[in-house]
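A single chain comes next, written as structure tokens; it is the form predicted on its own.
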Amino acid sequence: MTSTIDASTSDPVAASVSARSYGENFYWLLNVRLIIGLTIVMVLAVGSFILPLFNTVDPAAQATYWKNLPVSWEHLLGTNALGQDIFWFLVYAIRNSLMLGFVVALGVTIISTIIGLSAGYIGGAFERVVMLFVDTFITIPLLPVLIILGAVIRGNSNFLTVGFIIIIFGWAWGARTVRSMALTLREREFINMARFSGANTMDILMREIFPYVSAYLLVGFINTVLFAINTEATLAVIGLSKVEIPTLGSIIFWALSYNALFTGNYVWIVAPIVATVTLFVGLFLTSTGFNAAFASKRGVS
């Protein structure tokens, strides 16, 4: 009877040979903008999905506490002029902030992947038609349709539905980067070789072409979470988002509304407009040490 023995188990310099290996294959994503921006985001997705699980009252009632209250140990950013927490309110506003970014990057994402990468490869008359349509959604402006889809339905939408309408007229951009990339690969020797060797056009999408794109794919969905964030607080500060669920831009239209500033409650004012620097700082380091990482890995940098 025999056995047979994995090599990396009995031999100690394989095993130590094939841990090194493994971790050189992660190596090349290491940077100093990567690992900071990483930080920043992980510890407040990290903390805004973890606290309130210790926090049993609705951050958006109002009337809660004592108005005005300062900081303290009870409320580590005091209260406000509607008898909230500030800092219950900030926790769940970054929580908020941050799931309606990564939703509408998933979406965007999504959409922008299928349809760039199908008229990319297939070409023909396939790519003209969906081009055009491409090409129709790149020249309605955003902010203004949201503006006014705002004004409409005010006080009858929530952060999502704003998260819903920029998935619809913002994925087309992505598209057409992605389609341009795709153009340059389908005439390469090994998506021509795939082709010969009887791969079907979504074999070749996804195993051949999809992997060079990727990198792309990973930038833009960090850009786009930054993208839904801003354009949601921008909505928000101007009263045409649902200010009563808590986000990085409702919390910022309250304290403006009740003159945070001119009352003395400068946490209030201050400390959503920290959390919004430090975030999109934390996403914009993430993006470009990705960005870099990946420059490295070609060679280009």
The other form holds:
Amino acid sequence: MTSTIDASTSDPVAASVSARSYGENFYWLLNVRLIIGLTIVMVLAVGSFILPLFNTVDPAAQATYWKNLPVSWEHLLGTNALGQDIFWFLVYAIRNSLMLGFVVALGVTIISTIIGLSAGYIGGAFERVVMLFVDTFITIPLLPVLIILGAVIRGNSNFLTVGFIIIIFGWAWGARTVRSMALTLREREFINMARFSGANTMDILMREIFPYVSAYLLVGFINTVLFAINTEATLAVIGLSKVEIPTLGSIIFWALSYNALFTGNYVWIVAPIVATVTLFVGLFLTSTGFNAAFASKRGVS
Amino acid sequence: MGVVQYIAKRVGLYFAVLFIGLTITFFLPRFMPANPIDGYIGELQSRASGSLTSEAIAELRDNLEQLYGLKGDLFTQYVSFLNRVVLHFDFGPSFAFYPEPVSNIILNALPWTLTLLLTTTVLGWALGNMVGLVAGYFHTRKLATLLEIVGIMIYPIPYYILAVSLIILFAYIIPIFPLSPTFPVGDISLSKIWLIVYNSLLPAMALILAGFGWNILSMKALAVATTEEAYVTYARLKGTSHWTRMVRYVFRNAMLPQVTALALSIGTVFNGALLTEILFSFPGVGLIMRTAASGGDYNVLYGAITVSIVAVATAGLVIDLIYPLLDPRIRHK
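Having seen the form predicted on its own, I'd like the form predicted together with the partner chain now, please.
All chains and molecules follow, beginning with the one already shown.
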């Protein structure tokens, strides 16, 4: 930024041209991304957490209302073939999916940070063994594992078991990225400085390396929320999650299994699709927006 | 690092990954709180409305444990599992199609999955990178931003949403494709091949779209960085055409990280293929897994997951072994 200001005083024409083609356009895009993304996510998150306070009916209870009612003031998105209010089911679905995503992302971020940082910083045989496991977990296709586990714990599963399994298989990507960051950090001057000043490994990890990695962690966290919501929803769509609990996947599972389109109840399947796409684009814009903001702050861009 | 070391290291990793993968899939379900045999016996018991005697149940449990390979302590089971799977490719009989061996069922389904997977992965990778390359090379023009926005809109959308939306669009609203596709079995004739290709178009489209967004975004970023390199400027000053610079100078270099990324993401791609098969009733390994999961056919599930891990690990290995051919720097060192 300072160089742009300097240049503009010396040669205003050239500076404004270059700023328009690179700087201004880029900053404009980045801010807009973050703002749009955050707005979408906040509206959906706050809405789906506050609205249930005003609701007294269990959205998953069947035959609460007449079946397949059209859109009206009483039922904002109509009712489905199971006699549930689609709007309230969707609100709870967004809330539950976001909650699961948050819990899983928390677990994954903690595990991958600890493993990635220690592997990258300690190095040696420890690092090689850890990376072997990381590569294995990245290679193992998740869906077959989830299908087999879904079949074993069928019926006895609860919603959190699904989250727990996603954590077990979701930490490897993050650990890989954190480790490569730790590798480059290990060689930096200020790390050696800290070590010569008598700081131990734990101190260096927590005080010197962690602040550097934390910007990435936020972006990684949001991406993991996306991954977790997506994975649970995928399982639910094919009927292998806890489909009785409203999530963005289970609502589509029910709509598909009751042939919502054949019966002409388009809202039942289109509404969750629109909600999911909005939420995912919002989360994605937030994560890339943060990423770009951090990059420009560090002076990378 | 020379080519020989590169290959040796990669092959070593391959076997290590296979071993760890098989071990994890063996142990994990056994540490789950539920026992499949209890569930199965409970189901039989309720079907017989509780008329099974305890001796009959004990005998049943014994037989089932024998059949599932659940006899003896965990270590004995593990050794016999590795012995059967690795040396004999034997997963025991299927329960739903007793006494058909699981290996037969899977070997019949595997060509379907592999054909769908290979075609769509290659096509999707090539198309996505082409669009990304154009968007990155001409990144100063307005149209390039439009291409990037397409990538941003497609990339975060969950795969199941893409697939369901395609079904709604092209099987309900504009009924070009059949809602419940038919895939003929038996001898192959020309008309059958046409039917198979026609029915596979929609699932293939979904899979190609799935990899599209990421490849556009990633390739665009790489191409923008490469376009600014000095050797590209030099090529422009030499008077080479846009096409030559874009393909021979930018693409050849920007492609390398994309190849590595493909090798790493092949597991995700495989997940997409399985899901496609389930959602579009395509007769591959995914559909078999789904049927086996609802029927509690654990031998089939174990067979399918083992084959999945082998397929994904092998695909990653092949891509990594091709890599030295694309990157001369590894060859010449």
